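Presented as structure tokens, the chain that follows is alone, the form predicted on its own.
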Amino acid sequence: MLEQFSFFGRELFLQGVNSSHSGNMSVRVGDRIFITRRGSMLSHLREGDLVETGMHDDDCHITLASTEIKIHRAIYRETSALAVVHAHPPCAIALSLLEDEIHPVDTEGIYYFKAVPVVGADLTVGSDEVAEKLPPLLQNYKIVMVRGHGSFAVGQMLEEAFQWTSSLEASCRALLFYRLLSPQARREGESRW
């Protein structure tokens, strides 16, 4: 398991949507999660970098679990997925600042997700309004972003829940360019091609 999680930690890493010790990654089995460690490097993951804890109660291990394990321990609770990745891309964090709901221009993001959607909280990191807002969404799309903070996205697995939040970052970059390129389509309507 150690090695699937380094593989994407890594890959999210590559790709820019996070930091040196941004986001974090788990994983549901049966009822049990495996979630990263607090403050781990994603892009060099060890031995002792992944924390197993319970789906509904703390144990001894979760001052260790990433500050998130509240919001992953909704997503399960709520929803059939079985992976979770949380990461900050830099694009998408910045359209969701001023949206909504993010509707990617280009064709792989339409076909992916037509809409993102956007939530807002007082508190974005770990908070109870942050873990009762997604799961209800998350059980329709693939991904959300929390405003000004980073994604949550989820899977069957790893490599699905990864997909998703590389391809948002993908899409919301080529919906920057455009909008740079072309500042009159925002204001005529995006979807009109």
Second form
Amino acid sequence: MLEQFSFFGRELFLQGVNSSHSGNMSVRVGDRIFITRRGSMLSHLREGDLVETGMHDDDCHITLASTEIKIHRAIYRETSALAVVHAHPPCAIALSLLEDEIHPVDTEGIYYFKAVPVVGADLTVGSDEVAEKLPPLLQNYKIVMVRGHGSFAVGQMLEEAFQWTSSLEASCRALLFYRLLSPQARREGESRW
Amino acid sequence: MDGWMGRMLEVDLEKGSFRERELDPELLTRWLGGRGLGVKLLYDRALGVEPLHPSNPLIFAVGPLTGTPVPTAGRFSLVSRSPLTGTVFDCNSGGRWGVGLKRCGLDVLLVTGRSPEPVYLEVSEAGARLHPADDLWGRTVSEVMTRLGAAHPGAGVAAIGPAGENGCLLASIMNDGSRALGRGGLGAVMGSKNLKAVVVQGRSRVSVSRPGKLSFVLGESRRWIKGNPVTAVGLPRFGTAVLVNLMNELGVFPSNNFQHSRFPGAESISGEVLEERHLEKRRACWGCPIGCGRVTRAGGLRGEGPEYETLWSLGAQCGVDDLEKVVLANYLCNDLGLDTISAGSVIGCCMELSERGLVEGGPRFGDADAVLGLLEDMALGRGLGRELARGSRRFAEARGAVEYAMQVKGLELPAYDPRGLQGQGLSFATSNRGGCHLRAYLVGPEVLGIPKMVDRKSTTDKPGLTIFAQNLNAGVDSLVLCRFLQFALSDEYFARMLEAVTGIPYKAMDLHRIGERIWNLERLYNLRCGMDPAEDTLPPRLLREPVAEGPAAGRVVLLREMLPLYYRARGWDERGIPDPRKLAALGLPE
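Next up, can you give the form predicted together with its partner chain of this protein, since the form predicted on its own came first?
And the full complex, kicking off with our chain again.
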């Protein structure tokens, strides 16, 4: 399992959607969750960086788990997801500060997402508010942005959640370029913002 | 001054006299309170005084944040010279006693002398009084708490049990029922003064310079505390016992007097099992949002604890995996006024010596009933217990086997096998008060990844990290705040709180600087009391006997690699003596 986490952790870093120590990933196995350790380097996961803890119940490993464990658990409780990837994709974050829903303009983005909801919260890290707002959205969407913070993507396996994360950032990059290159689009965007 | 009350009460038990003094504002701003202020007063007034001599003071001190809305700001420190280690020694404790002292309008209560008869001291805003304590002498801590609680409703009570009265060098001072000034035998210092208890009760308010700014910082702090899995889930849910399984999995949970670095019975004495079988409810100290205290039930009794360290010392260290007996042993220690870490550790040492044929008819590993019996014997000064009451170093030395005493500078090591935690090893060896985990507390970076995970097997980054943590913690101990708050908050937050309360523009680096001054003054105190710098070491087992199995297999503490760099980075010479230029830079006497 560590090998899988290491592979996608490294990919997330190489694609620039996470900085050296940001982001986290988890998978659900029955009533257990395997989640990356708080503050671990996803691009260089080592033994001990993968923490196993209860889906519903805490045990001593909770002290090592990612600060976002609360959000991951809430998602697993209310969706059929078996994997969650949380990343900090910069272009998507920039757009999340301006929009309530991100609408990709590239063909792949339109095909995959149509729209990506953006939720705001007073405290965006490990908060009850995010844990409450995200799961209902993830019942209908593959990926959701937390304003100014990052993305939460779900899937049946890590690769799937990774793919939505990677695709969203690619679509957001295209959207930003489009707005930069097209004065018309920029004007439309400004009036919309 | 905002934050401080600016007053100190001196009590001479010999004469039965009281004297109140104004505290110099510069003294307070340079040493803050708690540990720092206490160490400074001890150095200036009682350098070299023998621990059990009447002139050795008991210095109870609070900090500038005590009694304010800052989280965990109910704590207080006690500074004195330890009869167990002979070093300068400070303990701090939660509960609400510290707030009680501050509300009497005091920053410091300094007690010297030896009363001709047993007494207890009552302090209030109106002044202080000594009361006869003949009827309390010989009583257990819980009996004293009940009686004095009834006589002084709402007051904070700090008291010793039979262990302190009988001069047991492992005696603690208990307050608010089950909170302990545990280590270093300061209970024996109190007992040597014929002082059974100190009762505090006051209503003075602590003034805050910038309430709006403090409120903002506290709002942010609470969010961090609530968002951190250690302070928001791990500690509240399982208490410090959350560490048992983790440490055991990492191969740094010593057992059978550090002969092994894992304990096969760890699961049965873990935080998870404690919660399932014995927990009645959580308990928090005054002003604490974390609430790591446990109210438990065992064997028809109700009490507090055990903490992680206690589960280890009365459990794994003695080879005991019977959780109920461990909980009962904890209750017994609290009632007798015994430091659970040292008490369990010295029994573990005795068990190893017994198995090696050096203690005839002594206890064997795994014998929980023997542990319970020996605890009582230690406190009451009976039989083998009388020898154990002198601590593991003296006990093993008398048997010609000092190498089996798992101690540093006479203080028994706590529940971390440093062979798998190099930084912890260095911090044990260099601790001014002996084998203490809380001076640097590198469990944060080496185990829990706070603020960042560092390689626990590496030595290269450890001298700098140890110094950083020792200095900062000395500063935080002077504020006086709980170590666990540091899991969620950085030094910047402590400085912002201090600035908001006092109105003085403290920055994070000021806290480190003050901490460094305190650390160096403690060092000077020890050296000038005759401590040999060669005592900056570890028991031979940890330096020469590699761990046999588990994640730390094959490792010893590489102290020889780390210590020279530690000395150099401290600005000390190669023998560990502070350089005069370093002392001058810190404003300390040469």
